[in-house]
Structures are given as C-alpha cells and as structure tokens.
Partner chain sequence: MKGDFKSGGRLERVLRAGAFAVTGELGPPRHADPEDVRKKAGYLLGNVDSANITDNQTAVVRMSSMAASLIAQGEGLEANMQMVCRDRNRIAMQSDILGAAALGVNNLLILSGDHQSFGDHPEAKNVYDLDSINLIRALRDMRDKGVLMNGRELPEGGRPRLFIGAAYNPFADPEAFRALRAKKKVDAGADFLQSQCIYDMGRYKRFMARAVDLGLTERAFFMAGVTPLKSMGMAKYMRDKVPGIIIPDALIERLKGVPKDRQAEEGVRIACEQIEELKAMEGVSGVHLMLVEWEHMIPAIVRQAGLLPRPVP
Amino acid sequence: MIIAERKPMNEITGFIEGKAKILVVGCRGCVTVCNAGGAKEVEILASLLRLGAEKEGRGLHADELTLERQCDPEYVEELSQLMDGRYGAVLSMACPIGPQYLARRYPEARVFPALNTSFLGGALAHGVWSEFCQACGDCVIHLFGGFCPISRCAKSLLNGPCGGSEGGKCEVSKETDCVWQLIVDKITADGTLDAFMAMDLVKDWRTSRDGGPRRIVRQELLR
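Would you be able to provide this chain's structure on its own in the form predicted on its own?
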C-alpha cells in the first residue's frame, strides 16, 4: 500500500493563509490504513486548523469530508455539489494522486496536498511501516527468493551484497536487515543457490523508465 505522512503544520497553514473557508478531504484507501488521511485524521487536522486560527484571533470555517477513494473519478464526483467556489482552499489528505484528481475535476478550486507520500510498503508492527516496493515494473522478486533488492537494498544492488554489510545488517542502519543476506539464506534453504549463481541478473528498466507516465488499459473492463 501507499505509506504517507501528514505535511508539517506550518506548511499546511501556509496553504490556507488568508482563507476564511476551507474543505479538508480524506481518503478511505491506503492513507486510512496507515493512519495518515482517513476520517479520524481529517477531523484532527480540521480541528487543529480551527484552533490555530482562533488563537490568531481570526475565524476559519473548515468542512470535513472523507471519500471512499480520491484516485477514482466515481468517488471524486461526490464533491460536485460542494465545489462551487465556496472554498478558498481544498486540502487533500490523500497520496499525491488525490489532489491531482481533484484539481483536474475541479479546475476552479485551489487544491493543496496535505500529505507526503513516503513509499510503497507494509506494516511490520502496529504503527511501524517499511518500504517493500518501488513500483519499478517487470517484477523479478521470484528470482531473489521473494525479496526485492531494488527497494530493500540501500544501493538497489542486483548482484549481491556490498562490502559494507556485516552480520546480516545493512551498513546504513544496524536495525535494517541486509536484504541480500535474506536472499542468500532463502535460496540456500530452497536448494536453488547454484541455479541462482548461473543466472544473468539483468533487469529491463524500459517497462518503468521509458515513455513518460505509465498506463494500463484493461479492455474487458471498458464500457
């Protein structure tokens, strides 16, 4: 899933400076799961902004709404009755795909991102997330024992551990497992080490790096 974090409050308050009425829009997708942009976080941010404005002796009307997803036109359309120019700013609490969708659908609105996307990953424990994927296309983790050296190696090495790894830990942080140690342990246990050593580990980056924004078209879903 997409892991995101709320932008610093001073940056967000800068977005709405001089605005008397704003809309804070959340998303029930990935950012809800990682506790960054769901209904609870929308309520907290709107409350903080109201309190901040009150301390400064000015009024701020902050409406709250959380969509099922901000990356789907069907759900973005639910804002159509609200987006009539009544808001001086719209704060999107979604990954940066969300504010792009809102800005495209409602060009008259001033849309600002309230979150920063950190990475694609998963939970290690409650409140702890780690990166597992860089969405580089042409996934080859099956060649590496089910681990991704592109995202989980600090140097994205495809040809084995660097000289800085020690004791199964990455030189960048002793709290981070060297993914190449995990790879070697796995393929050794699987009995596939010899076959691995005989492979030509070259990745075709054209599937992710060439031709601008990527697009997928599923013909069977078109209507």
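Heads up, when I say rigid core I mean the largest set of C-alphas that superpose within 1.5 Å between the two forms. Treat the numbers as computed from the prediction; the structure is a model and nothing was measured. Residue numbers count along the first chain shown, from 1. First, how it differs from the form predicted in complex with the partner chain.
Once both forms are fitted on their core, the CA shift for E56 between these two forms remains under 2 Å. If you fit the rigid core between these two forms, you'll see the Cα of E175 move by 2 angstroms or more.
The form predicted in complex with the partner chain, contrasted with the form predicted on its own above:
The next block holds one chain only.
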C-alpha cells in the first residue's frame, strides 16, 4: 500500500493562513491503515489547527470528514453538497492522489495536500513501515530470492552487493538492511546461486515512470 506521512505543521498552517473556515478530508484507504490520514488523524489535525488558531486569538472553523477513498470519483462525489465556496481551504489527508482528485472535481476549491506519499511498502511492526516497491512496472523479485533490489538497494543494483555492505547493513543508513545481503543469503540457501551468477539482466525502464505517466485500460471492465 501507499505509506504516507503528515506534512510538517508549519507547511499546513501556511496553507490555511488567513482562512476562517476549512475542511479536513481524510481517506479510509491506505492512509487509514498507515495511521496518517484516517478519521482519527483528521480529528487530531483539525483539533490542533483549531487550538492553534484559538491560541492566536482568532477563530477557525475546521470541519472534519473522511471519505471511503479519495482516489475514486464515486466517493469524491460525496463532497458535492459541501463544495459551494464555504471553505477557504480544503486539506486533503489522503496520499497526494486524493487532493488531485478533489482539485479536479472541484476546480473552484482551494485544495492542499496535508500528507506526503513516502513510499510503497508495508508495516514491519506497529508504528514501523518500510519500502518494498518502486512501481517499476516489471517485477523481477523472483530473480532475487523474493527481494526487490530496485526499491530496497540505495543504488538499485542488479548485481550487488556494493562495496559498502557491512554487517548486513546498507552504507547509506545503518538502520537499513542491505537487501543484497538478504538476497545472497537466500539464493545461497535455496540453491539458485548458479542461476543468479549466469544472469545478465539489464532493466528496461520504459515500464517505469521513465516511460512517461502510465495508464492502464482494460476493455472488459469498461462500461
């Protein structure tokens, strides 16, 4: 899923500066699961913004609402009754896909992203998330013991580990596992080392972002 993180508060308060009435919109998708932009985080952000405004001696009316998904026109439509100009700013707490949907559907509204998409990944433990995919569009993990060297190696090496792998950790951060140590351990244990040695993979990045913005159309699903 998409792992997101709230933007720094000063950036958010900058978005709503001078606005008396705002709407904070959450999303029940990925950002609820990663505790960044679900109903609870919406309540916390709206409350903090109201308290901060009060502290400055001004009023702020911050409404809260959480949609099923913001990356789906059907649910974005639910805001139609509210988008009548009453809000000086709409803070989307979806991943930044959400605010793009809101801005496209409600062009008159001032929509701001309250979250940053951090990466595609999953939880390692409650409160800990890690990157697992870079959306390169042509998955090769089966060639690497089930690990993704594209997203999990700092240099995206296909023939690692580089000379900075030390004690199973990446030279870029001691917090990060060297994925190549994991790959080598796995392919040595499962007997696929020879296949790896013989492999000569050069990545074709056309399926990745490098090929331009991507799109999928499935005829059998079109109405």
